[in-house]
Amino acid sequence: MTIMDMVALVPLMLLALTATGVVLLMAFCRCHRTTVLVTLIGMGLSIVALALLPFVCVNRQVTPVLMIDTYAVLYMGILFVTSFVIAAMSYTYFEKQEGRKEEFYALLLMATLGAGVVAASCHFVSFFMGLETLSVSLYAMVAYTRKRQDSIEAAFKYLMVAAASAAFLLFGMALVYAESGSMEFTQIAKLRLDMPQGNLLVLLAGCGLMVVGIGFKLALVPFHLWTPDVYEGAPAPVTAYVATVSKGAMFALLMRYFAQVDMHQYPSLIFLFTLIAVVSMFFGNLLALLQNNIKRILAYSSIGNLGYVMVAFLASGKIAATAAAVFLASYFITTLGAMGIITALSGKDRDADSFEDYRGLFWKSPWLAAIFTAMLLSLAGIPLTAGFIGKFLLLEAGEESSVWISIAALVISSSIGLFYYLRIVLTMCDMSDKESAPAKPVSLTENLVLSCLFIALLFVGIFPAPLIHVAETLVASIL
């Protein structure tokens, strides 16, 4: 490994060092505030190092297992910034909880490190190691409020789903390796061209099993088993992490792998992904209509949104890769804002996830209600929000590649989703609870984080050109 290889790994190494530093700090001094400060400084340095990487060392393969190119920089940047925001949101939330709080930030750092490795993987070994680092950390994060019965239940269910996902992934990787003799994505793509038809069928079977494993991780229908239960039972900041970073890392890997093996040469895989995307859009939005829990509504909404981004995955070309990156960035901002409101209003014993927690919120705390409304309208794809820009680019990418079935499903299912988002908004406008006790006070940190997310939401919705330009420039390496 050369010096430049080490330079390319600096962002990941900073996360690992910060996690180690947090663990050592706990051995000498247990202080929640200090731990959060160290975590944020370490993540901030990692983000700065990542931003400087394209100017110093770019498109570099570090050993056969990691590709630190502009595509990896883009997705690692999205994942690291999201993790930074979640760490900041978590401080006040866990300050209300009993017991020790510092271990959560070590787990958060290790999970983010695993997500970064997955996003930069170009080899099955690094992919699986990064995925397990992410998953094992998330088991403990989901169960962190262990005195709540629903948290333990959610962690157990997440463990079962992750175990099933790992089994399908490993079996699929084994079949691909058995027929290609390689675990490196680019080598598999080259060897595929010379394979006899019989071997190609085994390779397709392996890819199909991997699709099932990745489907579990992305919570796409019909692999969404227990996803709403995990969202409901996990602590609010962890729910935000599962909905964003965990899924973003897997989608980045999915785009890289199937772009390099040229998925569009296999009509059967295209049909399979189209079916999964369409069913996810409709089931996610239709099942959300039946829910009376805010976190479960956002869980089914995330299933629908992951179905939306599959439109870009099914399309091809630069505009599709750009649309996927912009949509995910917009979705992350929106989901963090929505989950940030839940985090801010949550108490010591339970999260603020029932409709009654938000009844009359416009009259109790207009600022929080305005932010939550903006986030919900963005999820619905209303103009002047980041969500509208993301969906518009998805439609453009789909139209360019003529994936009309997926486009029609996106448009129809989005209109269905508008109903349950407006249902929450109407609950916040309910005047019958106007004279009741005021909303819980929100800390300065939470106000700052939510305000920044609100500004980012409007900025991307009104001035999307900078984000689109950055995404368009950085995704070029995968093509």
The other form holds:
Amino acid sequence: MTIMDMVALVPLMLLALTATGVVLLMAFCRCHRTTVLVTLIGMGLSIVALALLPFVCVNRQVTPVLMIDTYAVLYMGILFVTSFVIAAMSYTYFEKQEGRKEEFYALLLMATLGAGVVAASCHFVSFFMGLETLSVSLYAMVAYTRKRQDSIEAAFKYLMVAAASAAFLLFGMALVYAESGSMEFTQIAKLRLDMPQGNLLVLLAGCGLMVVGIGFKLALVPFHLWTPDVYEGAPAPVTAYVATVSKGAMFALLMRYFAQVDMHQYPSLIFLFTLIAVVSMFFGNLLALLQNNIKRILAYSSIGNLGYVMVAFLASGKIAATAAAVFLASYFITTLGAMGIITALSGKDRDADSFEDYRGLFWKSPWLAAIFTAMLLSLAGIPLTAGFIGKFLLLEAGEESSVWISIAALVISSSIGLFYYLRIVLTMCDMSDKESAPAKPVSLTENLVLSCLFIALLFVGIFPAPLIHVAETLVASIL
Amino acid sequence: MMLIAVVLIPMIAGLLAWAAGKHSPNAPRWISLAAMVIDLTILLTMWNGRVAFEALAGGGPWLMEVNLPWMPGLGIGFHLAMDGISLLMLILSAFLGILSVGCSWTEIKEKVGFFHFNLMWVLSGIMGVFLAMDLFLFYCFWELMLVPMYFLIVIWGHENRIYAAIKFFIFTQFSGLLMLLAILALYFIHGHATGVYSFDYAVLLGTPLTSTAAKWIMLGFFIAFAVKLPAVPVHNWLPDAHTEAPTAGSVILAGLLLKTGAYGLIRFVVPLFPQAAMDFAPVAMFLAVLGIIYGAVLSFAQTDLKRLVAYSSISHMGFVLLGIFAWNTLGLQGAVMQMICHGLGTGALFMLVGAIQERIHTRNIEIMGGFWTAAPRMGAVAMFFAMASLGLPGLGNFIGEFLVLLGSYRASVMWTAIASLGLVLGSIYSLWIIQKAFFGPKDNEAHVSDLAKRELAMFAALMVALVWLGMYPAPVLRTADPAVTTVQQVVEKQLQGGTKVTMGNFTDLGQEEIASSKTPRNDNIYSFPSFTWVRTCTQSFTLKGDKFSTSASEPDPVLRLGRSLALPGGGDKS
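Could I see the form predicted in complex with its partner chain next, after the form predicted on its own?
Whole complex next, starting from this chain.
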């Protein structure tokens, strides 16, 4: 460990320090506001350190397990900023709740630390450690509003499924290790394929089992069954976290792993991933049509959206890696915005997840409704929103590599998706009930966060060039 | 910069209107009206002030152009440009914009601010579509006009609005995505072939394509435009959307949104994929004729007055499609003329239906009757627009349809013959409206008050415009002519040479063409006022870019008739 190694780890260490700090702070004074402030400052510092990192040390392998390259910096940046926004969103949400609130932020920080490690890992060990840090924190976060029954139910489901998927993942890693003799991605990538048939089978089985484990985390069909229940049961900010940070970290890893292993030598894997992607897009979008709960709709929509991003994964190459990063960034902005609206409208006893909560919102609080509409249109991929840029780049990447099947699936399924996004918009436009109670007042922080997300959405939608440029430069390190 | 202003003014006005709607219901109306009047004034100044003809003298293909970098890394620019066709379409947009604000003055009573926000944004999107010369930008505007229109239908529409709005949205969005795929495919093929990755129209013109690629990419564009047009198998959304939209929505849908499809065909489909479009032309013409007949027949079968007008739109737009794929000067000029006149005429009919509905709260034609006695002015107005719709000579629609038929005759005699039946059917349904609603026994108890001054003024403006277009179409034809000639030249050049047409020789072509045909053109028709455009003229003229005809010297009767009409673009080539 040299000084430079330490420098490269500063962003992660800052998060760990803040987590410790928050826990210690609770021992002395339990004050929600202070805790949030400390959390935000810690995360903010970590983000600043991250932003400065590429100027100080570039593409540094820190110990055999972590690779702090520009790619890691990019994804860590996306994940940390997302966590920052979620921390800010949580403040008003938990302010309405009873019971202790401060532990949540410690969990949030640790989960983010885990996500950061996953995004930077180049070794099975760090991958698994990071993943478990993330998951274990998430179990508690999902169950955080423990007076609500569905919250507990969701946490248990998540625990069971995540534990099972971790087992799959570990067994897969073991098989791959048995054949390759290494747990480093680069070593595994060097593996020649001219091994005996039996050994190759073991290796492929290992990869397959890992795909199962990863598929669970990314909630791709057929490993998606936990998603709607967890989305519905978890407190809204945690739902946002599950939808963004936990999936983003996993995708970053998937992309890195397969960028080093030349996937085109394994047609069976390509076939498998294409199948998963296509089925996810259709399942997610079709099942979303049948839902009557906004959180469940967003859950199925996220299944579809992760299917979309698999197009970039399949396409592989520079354009594809850029497209994936930009798509995820814009998808995060959008999801945070949508979840932020749900958070803002949620009350003490339940989250605002039924259609009734949104009926006539356009006339009660036009600003919130306008933001929510913009977010939904972004999910639907309408121009001038970030979502369109993301989808556009995915299509571009897909066409570049001629993965026509996935592209066709993307186009058709995102047209299907329009139905349910428009349904929510329609409900907001409903003029039928004028007598119902006026909308709940929205706090200043929430308004601020939502407005920032709205501006970010439009900015990325109208001037995407800076974001694309940054992503393009930073992803270069894994190619 | 004026071009940016034209698109931006409605956007800003929309935001202002939304904000002002909280304070007074009248403020958004005045703001929108002012914005549209300003836009129209700017555009008319451009037209009248001969921006056009000065630029022509300079020889560039565009009358006005703005090209700013937007996402240079991806080859995307903020490229707006205007030629004669765009200018005409923009003027139509601003004019119908004023009318749509006018016709919702009393109809829209709830959420006035948000209504005008959507109205202004849809107009802005439409104007953007007519100006965008970067395919990415074009797609953005294409989608931008969709969302506000969806809101217009869904919030202020009639009984079945939700179904109609979603259907409209899904149809256009899905076909739009196909177009996006086609755009990307074109982008990559061009990039791989030349090393220049760009979405710019001028750059992409003349991309070397294999015939299979060209066919598929062309289809991607064609489907998107055919849905908007609408051509028959994909027309399904139109009757619902038109019927359920509020009056202003219907006016904009019929008057402008449909035109974006036709505009796209002229601007993109044929020039970008000449050979594929030529091969596809028989199918397109068949679809056009199918639309003409099918729309007219179904129109007659409707009991809902608004639906009747909606189906008549399908029929009229069939002529536009026919004219475009005939791909000769007459056909194209006819298509442009028909676009304008259909926009005005059908817009007027929708406003009329809106006025009736505001009075008797139904659109069911079965329970109407005898309005003429109660509302003679309304009757006269209706009679006028019904006549326009059936193509009475002397009104604009006649010129459009006649030119289209003249043009398409040279491409296909059979389809032209069948298409002319559409005119006969047109008279049936047009007269049917008058017969059922205004004559006959008065079996509706409700009192029908006559048109108010505001309504009269709007209808009067439309009538003047249609009569003017019918009597003296030369200014319009003359404005469209250089643009029509230029696109034809581009296509011809590509078909002949098979080489890439760069913007440079694109320009040269325009100049050469203008220089060669300037004198006869001016002498022939443009200097002659009104009726004399239908004069006997012994000069023979050949139709340029006429790829579909077998032989230009064939002495058929219609050609002789064509010769006797000294029509623009023909020039004197003999």
